[in-house]
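The chain below stands alone, shown as structure tokens; this is the form predicted on its own.
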Amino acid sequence: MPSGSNTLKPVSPAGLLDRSAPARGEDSMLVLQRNARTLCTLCHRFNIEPSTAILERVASIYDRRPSWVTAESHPTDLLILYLAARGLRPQRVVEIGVASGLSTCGLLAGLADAGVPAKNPQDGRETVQSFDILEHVPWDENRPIGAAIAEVLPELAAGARINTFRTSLDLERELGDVPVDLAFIDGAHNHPWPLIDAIQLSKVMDPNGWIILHDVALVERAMLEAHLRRMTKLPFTPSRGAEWHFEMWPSEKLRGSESGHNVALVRPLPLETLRMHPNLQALVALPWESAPPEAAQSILVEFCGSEAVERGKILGRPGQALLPSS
């Protein structure tokens, strides 16, 4: 890449500490500059040449953000979002899990410099197909799920359609004969819902793709509040099932580093390569952190076996059961 000034000068890293988004009228600019290390990594797996043009481009997104919009990603979550889309051109990319749309924003961004079109040739649905359970942003009931995407990136929002009362448990129903090339999955972090959603997109994903997962971190995260709060007690109560679908997911993974540890790839799998996989067993039963209906528990059933999933309906609290046996 020819020298000048968008060439990505290399910067210190973030760090854990940086992971807070940055406050109203911050620079989001120097946040993600504080993060070459994501931006280069990502750069290199996707086969694109990092610049500082690129964390221009992720900052306007993230700083043309509505005020309402209060439940915000981090930059570099935005960041991450972009390089995928952008690197993989997919054909079609699904997201569960909207609310704002903010990170519908990021995805939007990378599938238009990339060249991908709006809408599919194929079949003329729109490349980004958004699937929430809600109506309504969860902290604003007067704003309809994804509100954000035509107030930050207007001009782009022609190419998602937000699919809601909807989940993971509809993709087959819902999607054409399209193969999903690129994922994201930031709906309901409890255990089990993110392994439920990582099973149900490997039925409709090109094995070649990348599950996108969000919120692997959050025990870190908590621990982290607490300790510069020097609060005695967790700020929440962090779910797990992000992070321990990350860890015993058996396929190639990636995951952002600085302020981007919170975010992770990993790589569908072929369907006869998951069913009754020992990573999945071991994963679907660990104590659940909620109650998954009927159909999703068939799921993991087909997937894992029954007798993991009943280990798997245990709470953490010892003797205590989330869901009565069948």
Ligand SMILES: C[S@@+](CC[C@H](N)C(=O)[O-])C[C@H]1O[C@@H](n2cnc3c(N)ncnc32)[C@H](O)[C@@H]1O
Second form
Amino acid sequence: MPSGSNTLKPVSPAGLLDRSAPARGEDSMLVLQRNARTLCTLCHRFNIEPSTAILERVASIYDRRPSWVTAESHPTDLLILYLAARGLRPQRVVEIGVASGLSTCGLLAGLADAGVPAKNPQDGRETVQSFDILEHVPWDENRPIGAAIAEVLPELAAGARINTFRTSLDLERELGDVPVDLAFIDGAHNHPWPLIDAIQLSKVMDPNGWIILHDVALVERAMLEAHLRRMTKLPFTPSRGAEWHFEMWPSEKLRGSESGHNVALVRPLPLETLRMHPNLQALVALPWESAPPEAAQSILVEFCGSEAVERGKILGRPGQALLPSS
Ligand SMILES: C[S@@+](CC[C@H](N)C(=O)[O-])C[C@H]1O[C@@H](n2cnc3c(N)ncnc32)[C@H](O)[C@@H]1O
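Starting from the form predicted on its own, produce the coordinates for the form predicted in complex with the named molecule.
Let us now look at the entire complex, which starts with that chain.
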């Protein structure tokens, strides 16, 4: 059949998995209004009255993103970050994976609207501590990590410290005694990095806090994009790390709906609960998609056992260019 003769247009499921961020100039308020269930679920969980004003606040942040921010969060991601920060009123927030800092803006706005001070009164340090393995945004080496914050929310930028060349392995060393009650994991999504990040966060977090996970639905996203673009192959290789972590992490869970389906929340857990938990052992034994440094692998051995770690490494080896050849 010649291309273009098929008049049936592929249609995105209404409101579900809006695949990508709205184009520049598109009304992000309309996008957010299609996410009523996500709004209500999060508001209910965090004791906030749902309102149009909340959507307008988040849309205004999203619409102020500078033109150089080409890879960005979806407005619904910002909505979830905003609501969690506003409802939880955390003393300290940790973010793993910052890039432009658009997500940091969602957190900062929620904190400010809840009246949480920019600096923690106990240690005088910025309430939001953001960590990134790089010094410059991955797609533009002229922009420092977090550079969008000063452009989008200059009045709140003093509330975030951007810790570059840092990963979750540095958390214990970099953070003081103030317990972390909210975290956002959006760094390396390839397995087993999200698990490493969550174990490391559990070492510094209050067990009543929440960890927000980004990109828990990358497979659905890739399949939907292939469908919409009539492709016979997936347009990108989706990492499974965040999705597997969300499924198997043994805590209370919460997930966004509609286009918030790609974001989920889990609880940090006491280390004695995590150590050798059967779910963690099964999780780490799934095929590794990356080769974390030795220090991170030692943490996994401590929490999951060497047998399960070896199994994940061996299963991950075929085709995984990132894994060491030895
Ligand atoms: C998807 S971007 C973050 C986007 C940002 N959270 C937002 O929504 O605006 C991922 C970032 O994580 C960083 N990164 C990758 N691996 C990491 C790791 N293991 N630890 C910390 N940061 C990492 C990358 O340098 C990149 O800047």
